[in-house]
Structure formats: C-alpha cells, structure tokens
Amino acid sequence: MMAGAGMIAAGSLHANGNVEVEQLGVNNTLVRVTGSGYLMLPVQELNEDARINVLVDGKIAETIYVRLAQTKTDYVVPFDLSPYEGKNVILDVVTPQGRKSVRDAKVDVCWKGLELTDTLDLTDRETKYRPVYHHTPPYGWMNDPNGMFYKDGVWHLYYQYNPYGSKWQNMTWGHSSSEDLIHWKHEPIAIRPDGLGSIFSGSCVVDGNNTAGYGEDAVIALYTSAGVSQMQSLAHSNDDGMTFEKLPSNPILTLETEARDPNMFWNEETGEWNLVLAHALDKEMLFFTSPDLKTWTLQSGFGKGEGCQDGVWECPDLFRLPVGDTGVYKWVLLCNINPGGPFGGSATQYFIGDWDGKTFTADRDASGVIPTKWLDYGKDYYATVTWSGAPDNRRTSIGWMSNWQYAADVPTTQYRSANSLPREIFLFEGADGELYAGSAPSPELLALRSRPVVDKSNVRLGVKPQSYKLPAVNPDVCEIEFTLEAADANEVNITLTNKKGENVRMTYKPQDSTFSFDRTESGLIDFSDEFAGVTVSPTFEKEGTVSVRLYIDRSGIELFGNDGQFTQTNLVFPTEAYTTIQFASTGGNAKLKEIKIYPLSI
C-alpha cells in the first residue's frame, strides 16, 4: 500500500498475482488482474468518479464508481476479488478527468498505486473523531439506516453504504449486528447493486406465517432499486439476514413518478401487510396493502400540503404507541425531509393520528391545523426509522447522525458518518395539551456507565460559574446527567470547554421554555458555511425545571431533556477534548439540583 494512504492497511502485497495496466486512450484504461485477495484502489476525493466495469470472463459482472487518484492519493479502498477467484478479471476504467494525451493519462498516480494484498488491516486510523460507542462503518461512507429487524436475540442494522470511498456513491446495504445495541459486529455486505440500479433504503420483516412462500421465519427485504428510475424490489433470506436472494422478476412495484424507501409491517387487526412508500417529489406518503409481500395494492395517500413541505419527503415509518398509561393508542407517522429542517438541511418530522389499515388521518390542533412537529431539534439527526419485531413491544429507533448540508465535508476520511444512539419512542402530553413524540435513550446504554467521577446535589447557581471536570481518562467519552431548578432565573448557561477555549454553549430559558445548543466556537467549523450555528428546542414544560442527559462521544453530542421529551443531536469537532462543564445563571438564582458525570466504557 502507498505510504501515507492511511485508510486501510494491507497485508502481504503482490503475494497472489499481478496487475497489468493498458492505456487505451486519454480516458480509457484496462486493468488486468491475475490472482486473488483484494485489489487496493487509490482514491483522491476531489476528483470526479471514474466508472469501472468489472469484466469477468468477458461479461460485465458489476459496475462501481471510484474517485481514482490523479495527482495524489488520499487513501485506498479494497476491491474484493474472492467472488471471481479462478476467473479472468479485467477492470474497464473510464475516467472523467480531461487529458491532452495518452502520455498525460499514464502518469496518473492511481495506476502505480494499484496493488494486490491477501489480507486487510481495518484498525481504526482516525481515533480523534471516530465515536467509541456509536455505530460507524469500518471504512467508507454511510448514510440512512434501513432494513432493521430483531430476531432470536440479535438486532440487525443495515445501512446505505459506499465501500469504495468516503463520499456518497455505489449504494449497497451494509450490515452490522448486535446483541445489546452497543457492541456492533460488522457483517459482510448484504445486498449489492444490480442491473436495476443502486440499492437504496427499504425495510425487512420476519415472515412468521410464510405468507411470501420462502419458509417460516424467512427474512423479507423490500428496497428501492435506483437506476434511471426508482422502483421497489424484493429479496429474501433464509440465514437470518446474512445473505439475500433477489426475486428474479424484480421490480415488484413501479410508479410513474419517483418513490422510494418502502417500510412494511404486519397489521394484526386487518390480517395483512401494510406498506408506507415515500412519494418523494410529490411530498406525500403512499399506503399499500398486500397478502403476500409481493402483490401490493395502493389504498391512499397522505401529506400533500401538510406539515413541512420545504424539501423532499423520504424514509417513512408508521407504528402504534400508547399515550402514557391512559389506555389510549395513537399512530405515529415518521416523515424524514431534506432540506427543510428547523435549522437547515435534513431532519425528522412526524404526525400523530389514526390508521385503519388503509388511511392515515392526522390529528389537528385547537385551531384545526395539522401541526408540524420535529422528533429532534438538532442539526444532525435524520432518516429515523425503527426496528421491526423489537422485543417487549418496544419501539426502538435509530437515526443517521449527520446532515446533507455538510455530511461529505466533515473532517474525517477513513469513514464518514455515525448512527445516533438507539432510542425508545414514546408519546406524551405537553404543557399545552398537545400530544408529542419523545425519544429516550435505550435502557441498554446504562451498561456503559462506570462509577461517577462527579456526584453533587443542591448547588446554588449565580453569575459566577460552577465548574466540574470531565473524566481524566477519555473526557470526550462520557455521560453527564443534571437537573436544573430555575424558575426564578432569566436563563441558565451550561458550557462545555477545553484548554483552547473551544466550547459548546447551552442555555435554558425557563420563561420561554426553551433549551439551546450553540456550536459556533466548538472547534473545527470552517469545512462548511452551514455547520456553525445555534439550535433551539422547546422543553414542553412551564415549571422552570429540566433534567438533561448529555452523551458525549468524541465528535457528537446527544442531548435528552426531561427523559427524552425534547432532544438535540449535534456534531462537534473540537481540536482537543472538552475537559470542563460549567453552570451559571443570570437574572436570578437557580439550583443545580443534581449532577453526575459518568465515565463510559465499552
């Protein structure tokens, strides 16, 4: 591997064959590969994608897109040759960069950087910002979580994945599994692109009654095939989601206009399958029914002119929840949009209402309007969906912890993007009498805690800050839990800071019932004009008291207020770890009723 390429280290090079490069013209190159293992492809992120047709015994086996290095190598990515072992493999490469002559094309650094290796070293080389206890891909780009299901004690998480670079492209279903929602095992890629296009988001269910005919408890995946058009395709798995076989007659569902991200579930009351499909550009959700997961009938649509209409609608979910302990149940429709979030870019809105198996009817507020509601008021929480078949009637969710405004520009290269922490969605009544959806940290996260390094109570707050040190070991990996009583103050300021003065400023304003998060001085912010800013959430209370749990994990902070009634998720990139948290009040005294700071270990 080229020195300094840094993304993935190789084992023994050229151990199992050789690589021959034949220049055919200024933009066309043949690469003949003899051998096995992995072919390391040099990447230069600022370049445009080269199209690589992988020819196996003269036929196109697959097509991938890679930003092949022209003047320098930022990192390398592996192309796995194991599916083609013993066969003739040729990469037919078409590069978009203009050149004056074949001589110029020959000096591109990627051609000398093509190397074979028999093993990969996936050791993390980006520990400064890669989260410790959040799920991330081993390398490459990740966006929307999708296809999640729970079966036999294992949580399966699929995600939109580019294994050939740290920017969006080559959408496949990456796969990880976990027994506790904390420790994730990276599994082989589950579903790869084919002649119908890339593999966009979708959902999985366990077909316990064998309605699709693939066997009892077969895992059925419904996903979007994204080529020239977007269509819905089906695949099934008889090995608990490790490998999938695509339906030969795909696609199974087509529309005249763009639609994607199918999310399906079994409706016990009607005895059939229900499906929500995002009619993306029309900014509505479509609802279908099916007896067998293969034949779908359109029943209705919802959303035109309702809620936030500023961006494309996608990544839907629909599920039933109790309203506290009232005995009343309501349905929640998640609708992820981009752009149009409350503070710019992508975000998750939702609607509460009723579902009769064919039609969703949204609740209206006192003025007769269907209100716009947000599941998270931070900048970096998107594509929220829930696990199918979660135990104990849990509605466990996860989101993509980034924003389309700058996701491809954040200061990491070995990987890009993490998932949020797993959360439990619930319904509650706010101080205004409206129903809202909250999301609390999943109970499994309590296992991360070590003995608190700070445990104080009843601390009076005034203008002079009260300071507490974060854990000496891994201060950027911790949980902070505190409760504020501030009815007599104008505001309480909470500041995370490091020795360089980089900081995150949070402000609770009891009179306004708001909580804000300011990352304008949080560290690295100049990679995007859209990154720095302030996010603000309602606290849904009027009593001047809030409890907060902060999860800090190197480059991300998740804030849960009042047991998840309000949340904010925001990325941060401090050049040094935050080491101190400070509390101060203005316009009157307040009380830090309790504070505990927990080191976290995984």
Second form
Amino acid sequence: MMAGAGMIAAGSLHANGNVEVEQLGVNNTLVRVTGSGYLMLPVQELNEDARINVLVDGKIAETIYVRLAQTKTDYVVPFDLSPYEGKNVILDVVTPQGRKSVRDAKVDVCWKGLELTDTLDLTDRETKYRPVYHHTPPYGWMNDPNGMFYKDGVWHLYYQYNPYGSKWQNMTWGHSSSEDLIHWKHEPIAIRPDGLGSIFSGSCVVDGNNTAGYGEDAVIALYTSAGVSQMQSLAHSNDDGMTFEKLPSNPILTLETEARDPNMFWNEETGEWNLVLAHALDKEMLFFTSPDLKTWTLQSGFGKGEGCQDGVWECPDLFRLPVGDTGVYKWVLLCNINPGGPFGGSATQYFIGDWDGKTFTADRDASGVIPTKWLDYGKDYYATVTWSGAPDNRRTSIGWMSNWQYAADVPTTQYRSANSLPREIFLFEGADGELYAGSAPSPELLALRSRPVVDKSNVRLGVKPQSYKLPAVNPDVCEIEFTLEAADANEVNITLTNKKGENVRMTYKPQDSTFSFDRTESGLIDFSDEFAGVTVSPTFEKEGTVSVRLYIDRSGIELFGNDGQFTQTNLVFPTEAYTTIQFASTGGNAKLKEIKIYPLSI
Ligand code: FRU
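Would you generate the structure of this protein in the form predicted together with ligand FRU, following the form predicted alone above?
To see the whole picture, the full complex is given below, headed by that same chain.
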C-alpha cells in the first residue's frame, strides 16, 4: 500500500475487483474498474490536472479533475464507487503532460498506484498543524463555509470542498454537523457538480411555510452553478440537509455578467424572501425578492464605487441586529472582498445601514462618506457568513481561516484549511461615536476550558519581561485571557515564544488605541512571500485598557479584543509549539490586571 505521511490510507486492500489500464495514446488512457469500494487515485501536487470523465454504462456520469501523479505520489485520494455499484465503470483519462510516445506515458506512476479498497483509513497524519477544536475537512481542500442553517438542535455547516486533492478544484458542498458548535461530525458530501458546472457557495433556509412546495420545513439550498458562466441553482432536502435533489429546470436565475454566492433569508416585515447576490466583477451586491424561492425579481444594487473596491465582491450576507439596549435596530451587509483586505489578499468588509426589503441604504460618517469597515483585522478570516435560523436571535458566524494569497501553499497536505471558531456578531458604538460590528467567541467555547494553569492578577509590568508558561501538555491547544491597564505606557509587548526563539509579537499602543500581531518570526513563513507580516487593528477605546482572549490551536491564533470589539485571525506554523507568553511595557509602567491560561480539551 502506498500511503505515507500526509495521506489517506486504504483501510484494507481487498481483491474484490480489478483495475485494467489501457493506454490509447500519449495522453489518453482508459481505466476499467470492476468491483466496489473506493478506487485510490495517486496525486502529485505540483502536476497539472488530468481530466477524468467517469463513464458509467457508456454515459458520462461525472467529470473530475485530479493532479494524477507522473513521477512521484504525494498522496492518494479515494474515488467512491458506491453510487455505481454493479455498473460498468470506465475512467476516460486525459493527462496534461506532453509525451513523446505511449511508452513514456505508460510509466507515469499513477497507473500502478490505482488500487481498490473497501474501507478508508482517515487517521489524521498531520497532527502537528491540524487544529484540534477548529473545524477541518476529513481530507482534501476546503474554502468558504456556506449554506449554514440550524434546525432541531443541529448546526449544519457546508463548505467549498475538493474531495480529490488538497488544492482548489471540483467544487462540491462538503457537509459537517454539530450539536454544540465544537464537535463536528463529518457527513456525506451534500451536493456534487453536474452538467451546469461545479457547485460554488450559496445558502440554505428552512422553508417553514412550504412556499417552494417541497413540504413544510424542507431545506432549500441556492448555490452558484459555475460552468463557463455563473448561474444560480436550487436544490431541496427532505432529510434535514443530508441529501439534496436539484431542480431539473436549473438554473433559476441568470444574469449577463458574473454573479455568485446567493444568500437568502425570510423577511418578517415584508412577508417575502430576500436574496443578496454578489455581482463580483462589478463590485456591488444585487438584491432580489421572491414569494417562493424559485422566481426572483431584481430590486436594486448597492456598492458601486463604495467601500473597498480593490477586489472582487463575494459571499454576501445581510441581517438585522439590535444596537445595544437602545431598542434601535440596524442592518449589517457583509461583503467579502478579494484581494483588497487591509493587509493584502482576502478579508471581510461590512456596511451598516437600513434595509426596507428592497433597498439597502448605508450609514454615512460625520463627513458624509460611507466608511470602509473590517470585521477582522487578521490576514486569515474570509468568506464570513452566518447561520440561518440560529436560536435565541443569535447571529452566529464562521469564516474561512485562510487567505487566497497563499491558501494552496500552506504546509499541510492531507487537508488544507480550517474554519474559524463560531462567533456571535453584535453592534457597538466606538469611542469615535461610530457604529461598528464586533464578533465574540460563541458561548459554547467556554466548555473547552480546563482549570487554568496560570491565574494571576495585579502584576506590575516594566521593561523586564514577565513570563508565564503555557500548559505543559499540548501548549499549542490553549486559551489565554488577560487584561492590561496601560494608560501610562507607550506600549506593551506580548510575546509568544518556543525554545527555538520562534515567536509571535503582539503590541498594544494605548496612545494610538491599536493592537498589532507580528508573525514575521513565527516559524515556517517562506512557503509564500505574502505570509510574513504584521497586522494591526484599532481597539475602539481611549481608556488605555484592553482585555484579550487568545485562542491558540496548533497552526492558528484567534485574538478577540474587548469581548470581540476587535479581532485578528492569523495562521502560524511554528516548528515547535510556543511554550511561553511574556509581557513587558516601555515608556512607563503598565499593569497586568489579570491573566488566566486555560488548557483546552475537546
Ligand atoms: C470565495 C469564492 C466564492 C465562490 C467560491 C468558489 O472564496 O471565490 O465567490 O463561490 O469561492 O469556491
């Protein structure tokens, strides 16, 4: 068996069938498969994609793109034969590499590596960097979380998924579910590509009034069919989102220009469905209404020339939130953008304003401008959207913990990318009198805490660093909570380090009301020129006091300041876990009002 580090292994190889390879030319090969279980496909990451038409009883059942190995196998991915049980399966493979002769083509290592197995061994082979309490796919590539809904105590999370490799391709809706937003169960793939294209991001709603005609409480998904063009398609589920049936007359919504990532919700006030669609290249959001989720009428657009315009607009979301206890409600329009983020690459910007069911009107600041605002000031927080139907009026969100600049290059193989922790979005007034959206860790996360290994208060800080040890066991899986009083200091430096001196250096500047995160010496950084760098956020206060919660999970750090009023999400790849956190102040004394370090166990 070929499995090694970073791979999915065949559980038990079984001679319950066979695989015959017939070369038809320098770049065309037929693979005849008789049997059941999984056909393991050898992948070479840096190769180009081979196009595989899966012929079932002579008809193309699906087309997948796989970087089939030419000179070496980096890992294997399983092709599930169960939908084709008892049928004649032939893979018609077109490989990309130029070959001089069929003899050359025959020696590609992928052909010998095609093996049948009846079970998969999905043991995690990348324990060094795979997060423990963040959601990750079982194997393969993941980008945007999408289609999330809550029903009957279960949080459903779908995601942009490539089951056939650890780079972007074959977009499919992967599916996970959770009863507590912490423990995620891998569910079978929910929606697969078809003749209209691959399945890009979208949203789901529970159709409580049976407006679409699929039954009360049917789950309706709208997603982008991405072929030559982008169109919006509908599918429904009568088994709570486990399997979906596509509308035979898809697509249901087409435009003459690129539009994607439909996000829909029921509008209580107008009694109809609303939909926001990213008019990606036009850098605006389009708004539609519908009585039945199938026929959509364009009402308006928002955003042309507004906010950050430095990249395509993607993955919208629109929802209403209270402004503290004032009794006032405002609408928040999430508008993910790539590139153009505050520190390069992808990021989530948002607008606050009013929505009357047809038109979004953004609030202007004191100078009459619609301000650009960012939901998270790290480099690794994108495609943020929220759960439909979350209980207790919660606005629970999740983002993709990576950045399009280097997501395909990060040093993991068996899986690529994690999602952020679930967060509750809320509105607050900053010290400048402006309204902002913050995101706090979902309360369920408190259950991860064990007894703190450090619990100190009122520690005076000065130039000499004050050090605390992270938990002795799994120091890379912990939560650190601290409050600084630093009105008299120029800056407070907070440094996470390991024995090799790799470090993350955070700096609080009370006079500027900023907090920064420097990962230039954090460990592995040279897999991409875009990775190393410093991110900075405003702290939205003027008191010289800041409280921080740091969630550390092997290869990612989420920083929540002042209960989520500012956040920074950044990946880090230390070659050994950070074991210490140090605090020092310059330009005056500061106080560590409180520090607690919690081991986390899942
Ligand atoms: C955002 C995005 C979406 C699209 C998806 C494709 O990251 O580009 O606009 O639906 O990824 O995977």
